[in-house]
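Okay, so here's just one chain, in structure tokens, the form predicted alone.
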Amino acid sequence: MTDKPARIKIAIQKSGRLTEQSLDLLQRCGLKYTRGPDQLIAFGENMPVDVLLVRDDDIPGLVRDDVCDLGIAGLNIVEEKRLHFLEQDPVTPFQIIRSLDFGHCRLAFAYPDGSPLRTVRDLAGKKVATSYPSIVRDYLQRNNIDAGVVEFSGAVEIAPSLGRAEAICDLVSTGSTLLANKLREGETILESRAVILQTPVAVPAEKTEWINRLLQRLEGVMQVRESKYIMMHAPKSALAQIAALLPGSEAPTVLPLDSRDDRVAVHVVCRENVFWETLEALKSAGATSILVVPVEKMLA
């Protein structure tokens, strides 16, 4: 009888905006699962991985305990976990691997509108009212600011409303929140996108053989979602200068056309944005018959 092999477990946030998109990042990636409705393991009919559905706050301790293998969360969540684990124990609880293209938001303080507050200078004295007590203290503390944190688990944005602190520092997307609630942004401490974590404890190496191949196929991923491969016909004369117009590429592949000595096919995969200003530039010089079409798959 052969022993199964070792499967990885991952842990996502079970509802909540990087849901869908490290479900969709890990389709992406090539696996398929099958869960039920109300299941939240995902379990990986191709590959030896299955996925833990659990809350955000919760994915930072499930892999420094080594429950799960990797984890998917927001650094704000992250940062927050890990300042609070060091409190406890000076051994860093686990590794930051990938920063990854979706979950973007920011920490920042905030101030009533008509408030004589401006800077964090001005919260020597005052309290500050936050979910991330952790990050505010030791921001506080590096910069030498004499504050309180009052912690918040919700609602943060009313708490100078209730009287219960002079200022907040809360999650910024929009700003949206903010001006509804009469609150002016001020100083950025984090910018927070989604992480991937892997545990501090030594990973076999079979589970490490499909780690690694999962960060390739993540990379690859990650390449792709902006990149475009586009096609064109240009001078030979022009080919410097069309090379230089093309964003984020590398050298591209020039082939001869038929019955044309002093024109050329190139096609070259862009790893940023194709904006109309590249391709009328690339008009202008002297390149034809354009064509920019997504990129499924790449790999380095």
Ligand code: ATP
Second form
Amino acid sequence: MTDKPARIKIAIQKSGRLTEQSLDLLQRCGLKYTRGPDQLIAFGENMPVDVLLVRDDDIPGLVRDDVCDLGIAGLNIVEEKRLHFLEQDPVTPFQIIRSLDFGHCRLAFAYPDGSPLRTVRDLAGKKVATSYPSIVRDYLQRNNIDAGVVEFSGAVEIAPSLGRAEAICDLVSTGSTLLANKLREGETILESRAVILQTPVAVPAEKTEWINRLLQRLEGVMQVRESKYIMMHAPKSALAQIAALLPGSEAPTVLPLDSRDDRVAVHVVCRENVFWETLEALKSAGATSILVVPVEKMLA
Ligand code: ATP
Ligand code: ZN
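Show the form predicted together with the named molecule, please, the one above being the form predicted alone.
Zooming out: every chain and molecule, the one shown earlier first.
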């Protein structure tokens, strides 16, 4: 057996809805890379991390087979493959180690306009078209609904008009595709977002250190996206009221103001977005010179 070089391999989607945000996330974690000539691999220049660019459907398999240590894919694909792999072999194929803050969508049933079908209960004896046969079969089974599943690899929404199925189960984000195909959205069976997968194989120590570092930075990056640093002048008497108005904040830093006994400067990091309504409420509580600035980096 030859030793694998101790570089971490991360699989992400090559070209699609998750690509830009996956690369952005890695860059924000400090990764600088050069693309290989075939564009299939991006070599990390400043960290022992390489990025494999592949179809999202291949990511769970690459992580299961330990070709990649980590992968970023939608929970929809991950869950479909997990159930599919378990049908073949009852060992945990990979671990889902983090949920990310992008790629939000839902896997939902939809019924043609004018169809008598209203809920999944009405599907008994009918057929559902989907690209997620394992998830749908599992859901139907758990709910004791005896319906057929027809697998479509794409354009699932046209299945009812082709007479291939009476309903569909597909990804929805805004619902405009359903509307355009005269379909009515029904039950959601999976709320999805991008997640990070890790190989089921024990990671060697020399890789663990960098993986942990990457994950810690990633947490910082996700927190920072929403976080704001707020500064203001406030009456001492209103400090408790002001602290209560600040969303997701720790204890504020309170500093004296030159030649003012009644007012202080208040500095605080809010780990949630700060809306105009909050600023207006702070002003009503007596705060002045309110400044809200973005946070560049954070290490908790
Ligand atoms: P690939 O060529 O990599 O197989 P794809 O066509 O299967 O690409 P995309 O359409 O790029 O995949 O979607 C990738 C992922 O983005 C989905 O699996 C899902 O997790 C997420 N996603 C977010 N919003 C939507 C949406 N409205 N429709 C479909 N997927 C969405
Ligand atoms: Zn795909």
